[in-house]
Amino acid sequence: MMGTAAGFALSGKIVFASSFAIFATGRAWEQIRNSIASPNINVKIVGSHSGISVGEDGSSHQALEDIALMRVIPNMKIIVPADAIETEKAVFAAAEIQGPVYIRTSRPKTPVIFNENYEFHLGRGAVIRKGADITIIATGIMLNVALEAAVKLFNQKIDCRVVNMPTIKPIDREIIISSASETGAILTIEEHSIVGGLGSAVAEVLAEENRNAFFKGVGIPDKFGQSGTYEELFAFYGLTSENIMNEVLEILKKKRK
């Protein structure tokens, strides 16, 4: 499929190729690297059923490494939309971008966060909720969880800034740096391995810019997934608003010392 997509792109087409994220990015990685990314051609790869939210299909079908696999490839751009609106906007934006793009989507129904007036810009994050105590940077379907946690923490008089980071590559360095400077603490949340995804990208920016901010990345630990319902797996791996609240409280304890 990826080889055929490359052929169509070399014939002048803007091509969208879609499959389960585990197969689109894993099984076809070498074809993507050499036939699509190296010549920098217009193939847009949509990896569906990503992360543990694919549920009962189990570890063989749960792509926990796909962002890392695509992020390391030169010329590749990576978009992880948070809801249906952002997905639609990202698809149209990808068609206008020169070169390969990876769009990561999920299986379950998810809450709609944005309205039709929302504008997507490649390489830019956005502050969804203002706050001064800590910044939660979320990507994909974890944005809704981050917002839920922020509301609950506000009831405990903790003011959380929530940043939506739909583009993992290129990452929005400016919003990371300003959030680190203004809140002094950053927590990232992603439905992906803690290795090589959003958390790694944010940590790299903080290290390169020598920003003295408390940092913690929340995601899937360095393990394979397992079979279970969407709700069971999110609870098991700590991708819930309650666990995010606990992580925030731990970071703030360190920050206040």
The other form holds:
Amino acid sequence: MMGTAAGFALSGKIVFASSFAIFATGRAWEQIRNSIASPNINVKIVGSHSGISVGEDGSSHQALEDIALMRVIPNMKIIVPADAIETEKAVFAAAEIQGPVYIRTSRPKTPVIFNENYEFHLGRGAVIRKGADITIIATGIMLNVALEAAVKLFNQKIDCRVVNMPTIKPIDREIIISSASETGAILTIEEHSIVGGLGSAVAEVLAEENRNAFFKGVGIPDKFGQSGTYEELFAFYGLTSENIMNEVLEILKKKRK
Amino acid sequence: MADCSSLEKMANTIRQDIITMLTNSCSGHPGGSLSSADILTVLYFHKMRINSKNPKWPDRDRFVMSKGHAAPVLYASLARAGFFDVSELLTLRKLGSILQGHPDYKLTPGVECSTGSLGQGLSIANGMALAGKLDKKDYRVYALIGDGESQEGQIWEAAMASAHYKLDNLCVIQDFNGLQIDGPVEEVMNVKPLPEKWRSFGFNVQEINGHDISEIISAFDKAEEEKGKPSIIIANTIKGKGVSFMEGQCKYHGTPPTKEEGDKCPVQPNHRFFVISTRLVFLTLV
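Can you give me the structure for the form predicted in complex with the partner chain, which would complement the form predicted alone we have just seen?
Time for the whole complex; same chain goes first.
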């Protein structure tokens, strides 16, 4: 499928090629690398059913590595939309950009966060909630969970900034650097392996730009997924507002020492 | 009518270019370049509708070099067809060259897609042929695959799709030289029986002598007349064809000639080439 998409793109088309995220990025990785990304042609890969939220199908169908797989390929850009509106805007943005793009989508019904006036800009994060104590950087459907955690923490007088990071590559360095210096602590949250995804991308920027900021990456801890309901799996792997609250409190303890 | 004798001369020029390039680069794949030299000569100097001064002309015929390690024969053909200067051939595989070890779409005028990872070219050719149908264009797509390459599963997945979509604007050529890097294809992983396989996948099949210019021309013409299904030409060839000590030798799949071997000028005796310096120029005396 990816090879044929390359042929279409080489004939002047803007191609959207879609499959489950694990197969789109995993099975066809080398075709993407050699036939699409190296010649830098207009194939937009849409990986659906990403992460553990695919649920009962289990590990074989749960892409926890797809962002990492796409991130190492030169010319590739990666967008992880947080809701239906952002997905729609991202698709149009991807069509406008020259070269390959990976868009990561999810299976379950996802709360709509943005309204029709929302503007998507490739490579830019956005502060969704202002705050001064710590910054939570979220991507994809974890944005909603991060916002829930921020509201609950506010009741405990903890002032969380929440940044939506829909583009993982190129990553918005400026928003990471400014958030690190203004809040002194960063927590990332993603429905992906802690290896190679949002957390790694943010950590790379912090390692170069701000080694004083406290950092914690939350995601799937270098393990395969398993069968279960979406809600059970999120609880099992700590992708809940309660767990984010605990992680935030842990970081703030260190920060205040 | 095609002038077979001038095409034969061009094929020999291209063979000499291949030897010169590889002797100079000290790495690369002579065997499969030499086995397909006659096929590429017919495509680039007789059959394909191309314009070397406008390589991206939308109505051009496309050639996909799926067996990307045979890049030297592609580069020599493109240079001789005027896509870039012949002197570029001596930069093969050198730092900064437009001629990479395997074809690179971004760097080389006339190269239609990046290949080198075997098994992927037929899928790409399918996409080009489907795009041609979608755009109601009459260009044709040619894809050269290897026999060893046909051990890749993706070839057969693509073959299924070519027939499913009735891609009669697609012509596959299988360079059946019988050898791959590790030995005879039949011993490494047998791909036979090929005509039966392709027929059962829904292809119009022809078998030819891949070194006979007039047979090659007539096979391409017949393939073009076929409607409603894709075509394959199984070209029986000799690996290393034209260089006596390379013919039928596995070793020369991926081993370039030594300087001494290259200087012996092993191709046809009525053609000579001179390497005047490492930077330069070949003179071909016919």
